[in-house]
Structures are given as structure tokens and as C-alpha cells.
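One chain is shown next in C-alpha cells, namely the form predicted on its own.
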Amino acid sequence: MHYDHFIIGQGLAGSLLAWRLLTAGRRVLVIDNGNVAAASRVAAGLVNPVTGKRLVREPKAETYLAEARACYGRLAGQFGVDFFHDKPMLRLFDNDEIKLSWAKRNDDDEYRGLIGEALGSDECGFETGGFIQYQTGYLLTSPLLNTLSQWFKQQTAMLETEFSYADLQFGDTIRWQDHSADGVIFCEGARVINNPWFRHLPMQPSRGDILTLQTDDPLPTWIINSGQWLLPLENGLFKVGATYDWPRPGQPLQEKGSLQGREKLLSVLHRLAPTVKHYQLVEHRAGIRPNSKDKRPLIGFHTQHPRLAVFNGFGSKGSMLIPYYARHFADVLLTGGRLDTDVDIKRWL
């Protein structure tokens, strides 16, 4: 068969871009090896527009949030599942730096509606106190990816198999096995560092452990953030994350949980959920975040091979950023428009 686009990778980036293009009438083939350790399938799907010790607001936060809600709402209507859930976040005053940052941001109109007033220990139940962050929540990433995978297969738009760069043949069209396409879009996450056409991109991948636990003890009603975070789910389930490990010379990052990572997360549990005294470990997973060095997405076309494109670099903020940029890049592909300069890979050439 002939397609308009091969999309390599069915993480959140590849899935939402493929969904956009298919619903616009494009012929798409998604190729994915079903790696259960892919970052999108490990991630908790947190959406948080104000992050870090300095409480930095994501530029264009309102635009990203509005598009994310519209996208996930449309997916909910199509498939009958609420994939995105609003949940406020309690940021703990666990050090003086956070207190000073909150005092500064609380007087800044740009943060209005994103951060709330300070809460004392008697109001929030945590000894250090804290403040509420709004416009936060979480995406049920794995259920969404599984749902889209089945839909792609129904559209004859998905193959679960290993992909080799060497199998691409270039001519009037780009051939792969028994299929051909006008172009290829690589949505490989951190694995783009092995891509012969895009390995030059300034990636800064990091590995993160996440635990899924279960308890009969009462859980907080908010997402709790204190450097690490706790996400309460349903039926006593909750997630705790995440660690940050960076690659070292001769020691590439591994997509599997580490004992050190698990012990670190369990050691902060008493701070994130002081009411939880008994729990069971349900799952320990790890993934590699596709961060870019300037913390901006990496989107665009290869300068010498313009039929090859990349859609990558969303890091730990994919659940918030990808809906907007999937629509934006789909518009570029459909209409020939121009990419936003702050995400176009040309900035690194």
C-alpha cells in the first residue's frame, strides 16, 4: 500500500499526530515495536504548568492547557472514555526556597489562577504547610495509547513490528518492506539518538523510576509535590515518582527499574503521604524521558532529506504540550504552513 506518512513510534507524540492526520483524511501507517518500557507507557501523565523550585510558569500555558483539554475531550467523545482527569496539586513548603518563590509568584498577575494562597499544617494536614496549584491533573496514558492502537489497526494504519533504518529505500517514494510513503515522521522519543538522520539533535535524556502502590490507608485528595510527587488514583492505588538519572560515559541509560530508584522513592513516601503506614508494591517501572537541551520540542524536516521529519523532545511535559504541537505540525503537513520558530529544529543548525 502507499501512504502519505510513515510514523515511527506509537508513544503519545506519534499517536496524537497520527490521530490528527488520519481524522484529516491522510493515509498513515504507524510502525511500533510495542515496547512496554517506552517513556509514554511508563509516565504518570501529569499536567502541571508551574514547575521547579523557582515555580516557573510554562510559556503559553493557557494555550497549551486549552488545546490539551479540547484534544482529550474530543478523544473522550470518540471512544467513550475519560482519559484526562483534573486534580489540584498541593506543593509542600519543604524548604525556604519554595516559600520565597511562592511569595514572589503570588503577587504576579501571570500566575493568577495557577497558584493559590498558603495553607497551614492544620488546613492541609502536612506539617510543613504548602499551597494549592490549579490547572493540574493527569492523563491515563497507557489506556489512551492502547485505545488508539486498536483504532489504528481498525483503520489499517498500524503495524507492530521492529523498525530498522536500513530497511528504508529512497526513490520517487520512500519504500519500507511492501509499503511506500511520501514521507517519514520519526516519533521515537529518546531513541532518536540512534537515528542516522537526526542523531545530531541536542537531546538530554534522563531516566526515571515510578512506583505503583496500593494501600487500605487514607490517601491525600490532591496530587502531592515535594520534589518527588504522589498521584492518588482509585481503589487505593497510587503512584510515586520520579527519579532523575543522567547518562554517564560508558553507561547508557537502561529502561528498567533500579533498586536504588525504588529505595529512594519509598524513602520519601512518609513525607508525601504521612497517613499511609501499610502498602504493597504493585509495579516498578522506568522510562527514558526525551528531553532536549533547551527544554523545547524538536520538530521539523531534515535539511538534506526534506521527506524525513522529526516530532520529538517533549520531555516530562508531553501530556500538556503534545496536543497543541500535534495539531500545529499536522496543520504544517496539511497546508504547507510554517513551524513555530521556537520548536523548529532549524534553530540548532
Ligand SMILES: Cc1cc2nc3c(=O)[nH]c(=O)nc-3n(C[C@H](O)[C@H](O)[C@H](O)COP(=O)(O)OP(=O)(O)OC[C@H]3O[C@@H](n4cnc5c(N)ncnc54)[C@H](O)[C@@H]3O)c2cc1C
Second form
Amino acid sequence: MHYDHFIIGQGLAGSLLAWRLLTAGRRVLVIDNGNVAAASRVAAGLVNPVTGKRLVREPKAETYLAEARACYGRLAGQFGVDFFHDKPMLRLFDNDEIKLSWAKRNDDDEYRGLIGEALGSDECGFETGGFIQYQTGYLLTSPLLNTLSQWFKQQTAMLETEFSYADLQFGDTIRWQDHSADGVIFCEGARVINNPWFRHLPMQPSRGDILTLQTDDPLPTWIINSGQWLLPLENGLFKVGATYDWPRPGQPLQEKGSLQGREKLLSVLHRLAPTVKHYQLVEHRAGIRPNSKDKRPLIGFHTQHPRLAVFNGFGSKGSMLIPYYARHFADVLLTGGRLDTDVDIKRWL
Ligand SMILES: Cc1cc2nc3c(=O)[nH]c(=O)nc-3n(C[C@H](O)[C@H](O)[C@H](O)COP(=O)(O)OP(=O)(O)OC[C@H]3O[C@@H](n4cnc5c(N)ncnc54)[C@H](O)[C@@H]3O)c2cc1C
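Follow the form predicted on its own with the form predicted in complex with this ligand, if you could.
Every chain and every other molecule in the complex is listed next, the one we just looked at coming first.
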């Protein structure tokens, strides 16, 4: 069978791009190896436009948030499942830097509607006090990927298998096994560092641990953020995350939960949920984030082989950024328009 695009990887990036292209009438074959430790399968899916101790606002926050809401709303309409949930976040005042950052940002018009007034300990129930962040929430990434995988299969647009670069054959069309396509879009997440055509891209993957726990004790109603975060779910379930490990020479990052990571996350639990005294560990997972060195997405075409493209580099913010860039890159592929220069891989030439 002949396709317009092979898409390698069915994480959130490959999934939303394939969904856009199929919806626009393109013939797509998604190839994924079903890795349960893929970043999108491990992530908590938090959406948060104001991050870090300096409370830095994502420059195009309104645009990204509007597109994320529109995209997840459209998917909810198509499949009858609310994959995205709004939930405000309480950012704790647990050090002087964060208090200073809040004081500075609170007077800044750019932060209007994103951060709220300071709350004392009696108002928020946390000794340190804090402030509420708005326009935050979480995406149920695994249910969304499972739903899209089923939908792709119904349209013979998906194969579950390991993809090997050596199996691509180049001629008038690009052949892979019994299939051919006009082009290949690599959406392999952190594994792009092994890609012979795109391994030169400046990736800086980071590994993260995440815990799912259960308690009968009362949980906060907000997402709690103190560098590490706690996400309350239903029926006493909650997630705590995430650690950051950067690669060291000769030590590749492992997609396996580490004892160190688990201890680190359990050690901050009393700060994130002082009311939780007893809990059970339900799951401990780890994955590798596809961070780029300049913290911007890496999208575009190979200069010598323009039939090969990459859609990657969404780092720690895939849930907020991917809907916007899946639409943008699909428009480029469908209409031949220009890619935003700040995400185009040509900036690294
Ligand atoms: C611990 C942790 C917590 C995170 N928390 C958040 C969060 O709260 N909010 C947020 O927005 N982001 C979060 N992220 C980041 C988020 O997961 C990423 O931004 C996003 O999921 C990246 O999606 P992707 O599709 O580019 O990559 P991936 O999810 O890694 O998907 C790549 C896919 O390609 C497949 N693949 C790769 N190579 C091959 C091959 N050769 N053959 C076949 N298949 C292949 C993989 O199996 C995988 O399915 C977190 C990540 C981690 C690890």
C-alpha cells in the first residue's frame, strides 16, 4: 500500500500529527513499538504556562493554551472522552526566591489571569502559604494514545512493530517492508539521538521518575507545586513527580524507576500533602523526556533529504505545545507554507 507519510512513533507528537493529517485526508502509516516507558505514557500530562523558581511565562502561552483546549475539546467530541481536565495549581511559598518572583510577576500585566493573590496559611492550609496558578490542568495521555491507536488501526493507518532505519529503501518512493510512502516523519522522542539523519540535532534528554500512590487520608483539591508536584486524581489516587536526571558520560539514561528517584519523591510528600499520613505505592515509573538544548521544539526537513522530516524536542511541555505544533506542521505539510523559524531545525545549521 502507498502512503503520503510514514510516521515513526506514536507518542503524543506522532499521535496528534497523524490525527491532523488523517483528518485532512492524507494517507498515513504510523509505526510504533509499543514501549510502555515512552515519555508520553509515563508523563502526568500537566499543563502549566508559568514555571520554574523565576516563574517564567511561556512566551506564546495564550496561543498554545487556546490551541490545546481546542484540540483536546475536538478529540473529546470525536471520541466521547474528556482527556483534558482543568485543575488550578497551588504554588507554595517555600523559599524566598519564589516569594520575590511572585511579587515581581504579580504587578506584571503579562501574568494577569495566570497567577493570583498571595494566600496565607489559614487560607490555603499549607504553613508556607502560596498563590494559585490558573490555566493549569492535566491531560490523560495514556487513555488518549490508546484511543487514537484504536482509531488508527480501524483505518489501517497503524502497525505495532519496531522500526529499523536500515529497512528504509530510497527510490522514486520510500519503501519500508511491503509499504511505500512519499515521506517519513520521525516522532521518536528521545530515541532520535540514534537516528542517522537527525542525530546531529542538539538534544539533551532528561530522565524522570514518577509515583502513583493511594490514600484514604484527605488530599488537596489543587495540584500542589513546590518544584516537585502532587496531582490529586479520583478515589484517593494521586501522582507525585517528577525527578530530573541528566546523562553522565558513559552512562546512558535508563527507562527504569530508580530507588534514588523513589526516595526523593517520597521525601517531599509531607510538604506536598501534610494531611496524607498513610499511603500505598501503586506504581513507580520512569521515562526519558525529549528535551532540546535551547528548550524549543525541533521541527523540519532534512536539508539533503527533504523527504525526511522530524517532529520532536517537546521536552517537559508536550501536553501544552504539541497540539499547536501538530496543527502548524500539518498546515506546512498540507499547504507548503513556512515553518515558524524559532522551531525550524534550520536554526542549527
Ligand atoms: C517522568 C516524566 C514526566 C513528564 N511530565 C510531563 C508533564 O507533566 N507535562 C508535560 O507536558 N510533559 C511531561 N513530560 C514530557 C512529555 O512526556 C513529552 O513532552 C512528550 O510526551 C513527548 O512526546 P513524543 O511523542 O515526542 O515522545 P515519546 O512519548 O517518547 O514518543 C515516542 C514514541 O516513538 C516510539 N519509538 C521510538 N523509536 C521507535 C522505533 N525505532 N520503532 C518504533 N517505535 C519507536 C516510542 O515507543 C514512543 O511511543 C514528562 C516526561 C517524563 C519522562
